[in-house]
Structures are given as C-alpha cells and as structure tokens.
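Take a look at this single chain in structure tokens; it is the form predicted on its own.
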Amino acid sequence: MTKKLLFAGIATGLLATAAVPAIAKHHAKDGAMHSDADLSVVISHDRRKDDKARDVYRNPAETLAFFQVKPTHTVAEYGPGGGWYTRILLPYLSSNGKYVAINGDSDSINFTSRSREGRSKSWPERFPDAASKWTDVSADKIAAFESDEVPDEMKGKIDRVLIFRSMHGMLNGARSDSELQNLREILADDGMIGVVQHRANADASYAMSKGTKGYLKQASVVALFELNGFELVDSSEINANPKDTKDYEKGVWTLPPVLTNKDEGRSKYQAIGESDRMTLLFKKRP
C-alpha cells in the first residue's frame, strides 16, 4: 500500500487522552529515589531563558513525565535540531543517565552539492560540541549517530527515544518506514517511543494533512507505528491547542515560532500560539 493510500484512507477519529501528574517520583537503579524536582531545576535553568516562552506550548515537565522518562534512563532525541530540547535533557540525564542524539539516514536525505560542500564535518561530529556549548555538558558525554549507523554494542540499550515534531519531516522525505526499523532495531525490549507532532483534523483532507503542511492524523501517526512493529501504549493531550484552525495556506508554519507570514496577521497568529499537537506513547510488539 502506498503512503498515499495510506493516510487518505487510514480511519479518523482522535484517541482516548489520558490524565498525566506533572510531577512523579522514580526509583533509580541503586535504588536511591529521584524526583522529578531535579527536572525542574532544569527546565529553570538560565541557560534556557531564550527557550522559556515556549513552556508554555511545549509543556516540557509533563510531557516528560507522560513518556515515563527517568533519570537514569538512556533516551535518544531523534532530529533535535535547535536544541530546545536538548537544553533539558541533557543536564537532566548527565549525571545519572545517557543522552544520545539521533538524526536521520543522510544517505536517505536528497543535499544540494553546495550543501554538502559546505559541510567540513558531519553532523554527528559537529553536533557534540554544539550541544556542549548549549549546556556545558562535556562534549565527550555526548553521544550523536545518524540513525543507521548506531554502534551494535548500543542496540537494544536505548530506554526512550523521543521524536519531536519530526513525523512529517520523515514522511515528507519518504523515509518514515526506515527511520521507525532504524530506532526499533536501537530500543531496549522494554523501551519506549515518545512522539509529539502537529496534529489534523480527523476529517481533514489528503492535502492538509498528509504532512506538507506539518500536520499528521493522529490515527496515521498510530497506525504507521503499528505497521512498523509498535502499538500505543497510551495518548494525552498535554500539548493540545484547540485554538489552532490548522487551515494556513504556509502550513503550521505560520503560527509561533516561525511566524513565516512575518507581520502579516502576527498578533492574530501569536494568539493562536502553536499548533495544536498529539502526544502518544509506543512499545514494540514481540
């Protein structure tokens, strides 16, 4: 079947949410108790004074604690792009933990030979001292792999893989099929897959929500998991927007924070604030 077919035809219709404490105790593996009070100290942090207005769309504590993420956990960022972030995970995981950043299959990713030129290092090389900037965790801390080339010895140890805002990026590039076996092939058995993406209309059309757009059915988001070896563990709506109409002609895109239309309509679009996204939660199926 193709993708086409796929998400045209997959069945609307929004999941169950789920109620989600924002704050949670964890045991680590010494048995000593972490809180979820450590988490806040991150995400208070100066280092993220440029990233804090948008807490309030992103809900970093909650949507952490709905994904079950533990300090002592190995989680894989796929695509962190930016860094917002990895601004939090990384000193929340550097003591007890691992951070790893994932990126995409470069091999699978169509570069203009300028683009490529202009990269004296790739991405995996550069992305470690990036982040070290970000948040000085030692770059020899940070662990960064393009999502084929994992070492063999980290397969099957990664507890969480968290994926933001990236789905339609890998449809777009037709290469969701390979990305999803690539970060099942590195999750621990018992591991998880934490996705949050903008989300369409269940009636939406083909055209609006097959991912150009940014915005992705809930139901396809599920039921591309579901082909690829996973099935949903839960779904909340911490990060729902319902003032989002999810009809910009520029895609989702035009709301905060790209604002592409620039001052056109910008205080009607800062109103809306982001868009609308769901928030699921996978395991792999045996």
The other form holds:
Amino acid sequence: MTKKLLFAGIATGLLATAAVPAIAKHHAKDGAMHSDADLSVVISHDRRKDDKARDVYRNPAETLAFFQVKPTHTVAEYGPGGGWYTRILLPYLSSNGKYVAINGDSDSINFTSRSREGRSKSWPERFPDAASKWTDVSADKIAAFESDEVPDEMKGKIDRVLIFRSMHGMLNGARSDSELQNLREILADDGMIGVVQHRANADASYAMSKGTKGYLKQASVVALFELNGFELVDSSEINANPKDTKDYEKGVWTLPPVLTNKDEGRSKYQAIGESDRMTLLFKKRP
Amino acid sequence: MKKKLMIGALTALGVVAMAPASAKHHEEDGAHKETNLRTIITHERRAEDKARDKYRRPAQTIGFFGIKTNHTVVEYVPGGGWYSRILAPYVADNGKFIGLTFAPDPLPFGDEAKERIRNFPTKFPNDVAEWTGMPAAKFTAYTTDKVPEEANGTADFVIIPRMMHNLMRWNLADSEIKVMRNMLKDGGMVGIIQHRAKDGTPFSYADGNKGYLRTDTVVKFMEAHGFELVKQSEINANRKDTADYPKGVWTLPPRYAEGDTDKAKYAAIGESDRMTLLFKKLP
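Now that you have shown the form predicted on its own, what about the form predicted together with its partner chain?
Now the full complex is given, and it begins with the chain already shown.
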C-alpha cells in the first residue's frame, strides 16, 4: 500500500516536471496556475479563437518545439503580418523573454504607391499598439524594427529569428542577400533561425519556383542561407502536405486561407488544405 | 599537276576551317580578321594588357566558355576594359557587345562615383570605340536599373569576370543576377571567373570582403537563381595563392595592397587563384 502510493506520487511528480517548463513551475509557486509561459496554455487561450482553425496546418506547438524556442528567449519574428504567430509568441515570451518584430528594410522595397510606402514606413510605430490589442501585453514591452534599424545594443543578442512564409517575398524583392545579412548581424553567435516556407517540388521549373508563385525549392532556401553565412541544423516534415500539387496558375494563394479563385474549385482546394511547407532550422557558421 | 591541285584544295579547306565566315568576308574587303581571336589577342592595342594574359588566359577562357563571334555578349562591369578590348572586337561584326554595370543607387559609393556610373551608358560605347578603332554605334551599355525591355531575352552570353565578391559584399547579388538572367535568351550561358577561397574557408574570410569566395558559394548562389553548373575549368587556377592574406586578394598583383612589404613574395605568387565556371539559364 505504502509502496504503491509512494510510487504513484513519484510518477505524477515526474510527469508534471517533464510536461511543464521551468518557468511555468515558477509561476505555479507564485500561485498563478495558468502561466502564459506554458505554450499549451497560450495556444488554447480565448484570444486565439479565430486563429485556431489553422493550427491543423501550421502546427504551432510542434513547430516552435522543433525550433527549440524557450520562454526565456529573445525571439525576433520576421514579417509578422496579421499577427497569427505574434498572438502565440508575444504572450509566451512576455514574462521571461522578449519578443521583437522585424520587417524588411523599406529602403530596399520598390513601392507601387505612396500609401503603401507610408504604411510600410510607419509600421515600426504602429505595430506595438496593434500587437498589444491582440494580446493585452503592454505596448512598451513590444519592440518593432526594420531589419537594418535594430539598435546596436540588441545586435548579437537575438536567440531565435523566425521567418514564417516570407522567403518568397525576399526573393521576389531581390533582397534575400541584404535581409539575411541583416538577420545574421542581430542573431546571437549561438542563436538559430527557424524557417517555414511554401515548398516547390525539387524538379520544379524556375518559373514555378522562383518565388512569384509563393513556392521555393527547399534546396534553394538552404543554398541562400549557406551562402549568406549559415548552415542547416535540421529539417522537419511537421508542416508538409503531400496533397498540395503546387502547380496552380495563381500560385500558393489558390489554396486556403486565401482561396484566390473564390468559389471556383473551392471545395477541391479546401480538400487539399494549406500549402506543403518546408520547416528548416539554421545556425550561424563561423 | 593533279596532286598540286589537291594540295591547293586542302589548303583552302584549312583556311575555311580556321577562319570563321566573317573573317573570310573581311579578307575579301582587305580588312583585318578581327573575328579571329588570336589576331585580337596579339593586336598592338593590347600592348599594355598583355602582361596579364599569363594569369587571365583570355583565349583559353573564351574557348572554354564557348563564346562565338555571332553571339550577343554582355560583359558585366567592364571596369578598365581589359576584357572589353578582346570581346568587343571579337563579336562586333557578327554579334553584339553590350557593357553592363551596377545600378548606381544601392552602391556603397560617394555621389561622384555614383554619377560616373550613371554616365556609363553614354561613356562606355565611346571608350570601346576609342580602344578598338571601331564606331561607337556598334556598342551598347546599360546600368542594371535601366535595361530596356527590348534588350531582355537577347543575350547569348553574360561574362562576369571577378565581380561576384562585390555582389555579395555589397548586397547586390539578388538584384543584379536577376537583371542578367532576364537579358539572357532561354538556354543562354553565364561565364564566371572569380577569386577562389579554399574549400571550407570560414564565412568571416570568404563573405566577399576579402575578394575571395568559395566555389560552393558561387554555385549555390547561381542554382538558387535559376542556373545550372555546366562545367568548370582550372584554366585560371594558381596553386601558389594561399588565399589567406589579411588585406585579401588585393595583396597580390596587380594591386600589391601591402606596398613594398614582401612585394617580391607576392610577385612570385602572381595573380589570385580563380575558379572558372560555366552556367546555363534554366527555364
């Protein structure tokens, strides 16, 4: 009896320790039972009720685990856009780490209109308030910079840079060179870059895989990182989708969530789901 | 008698085989056979250029690349015109020679230097005319930000002599290679000659700032931008180059960045070790 109870107690204790990161444990001691430093708590939070439908394709828990993101890290999200990943990362990091939003250097972009240019240039000022509204994290805890304007004291201090589906934009804008160099500069020597990107077939033509369709070859992405001073640490099939044929005239935007063809073929594209994606982890090479 | 005739026929065949059709045409006009590469390379206008032939091996390099006299050839960043004084006369009659240089705006240069680059399209054809004695109207020049639409898809060959390190270190690589790719015909070729870092050299030395790049870096870059490596050559190799100087490739001749310090040692090494790579534009 004693033996059995004791054993069960130890097992429960072990399980709890294994499942909850150190930081959540610390919060629990303070009496805060639901800590945002616990990724599962963040992912199941009410504020994500509109975001959750895409979890099945974007696999945030598995993806962040693969990128070895810790709640104590300083994490830069490159191109946060509508904030889908921001609503996970920002609360997750707000207590014990730091969240930084990074957009590309607007000087390297050819804008099609003044209003677009204005929106892009004012983004670093606008983003903290927007992200604060999404998450209730105070705006003064949210930093946002263009990649070439990260303050010197932050350079070399970033533990992770996460680039979700933004590599094709860099290539379309002919600025993967300058952007990857900027990101290399802000990354800590032992830091890593996690990339999720729409994946073209390995034998796709250049026209279908140069970025204008949203898809890139995995080998091209690895090559771009290698020649800009990184090396591949690991790759994962977490975000793969073998049903994606990747040959749509209008590119990846044919699929959900954009469904650019509207009602035409909608059920077919919904059955495919979101795109096939590569998931890659890089570190700096000396 | 009959025998003599046959020798005559063989000689005629030999001439035809050696000289391209246009040279024959020129002979009829009594002009120099400028389409013959050997004639060009030994031309007296190259009196000062010749000293570097033993390092730059222009005849072998052009032969390896397969550049033909009827090609439209784009020379990327001709600079002082060392290669232009060979390529321009080589293709002037039956092909087309185009000089192409950087888009000035993103360059890490002062205003004066940028202004010089902005003037390149007007100045360069006149420079080539002066060097070659051929009319400036035969030659065209663009900066990469102002290539007209009608020039796209017209080039058979783009040659990039020792310029990849600048593209890498000045963050111009993506934008410049895109322009060159657009200028090429389908299946067009790119010839790259580049100072070569030893395999495995750390990024800190081989990021372009020392002039040297690793071969795998150049190949990966081209592959990521829609080209495939066709073949590579050791024509421009130099095994004596240790490729590890604090001041980079400019330590060696013709620059001698260390001045008189160890000049004899660097003269004995000669110009840098270079990769010579031929790429094909993929669809």
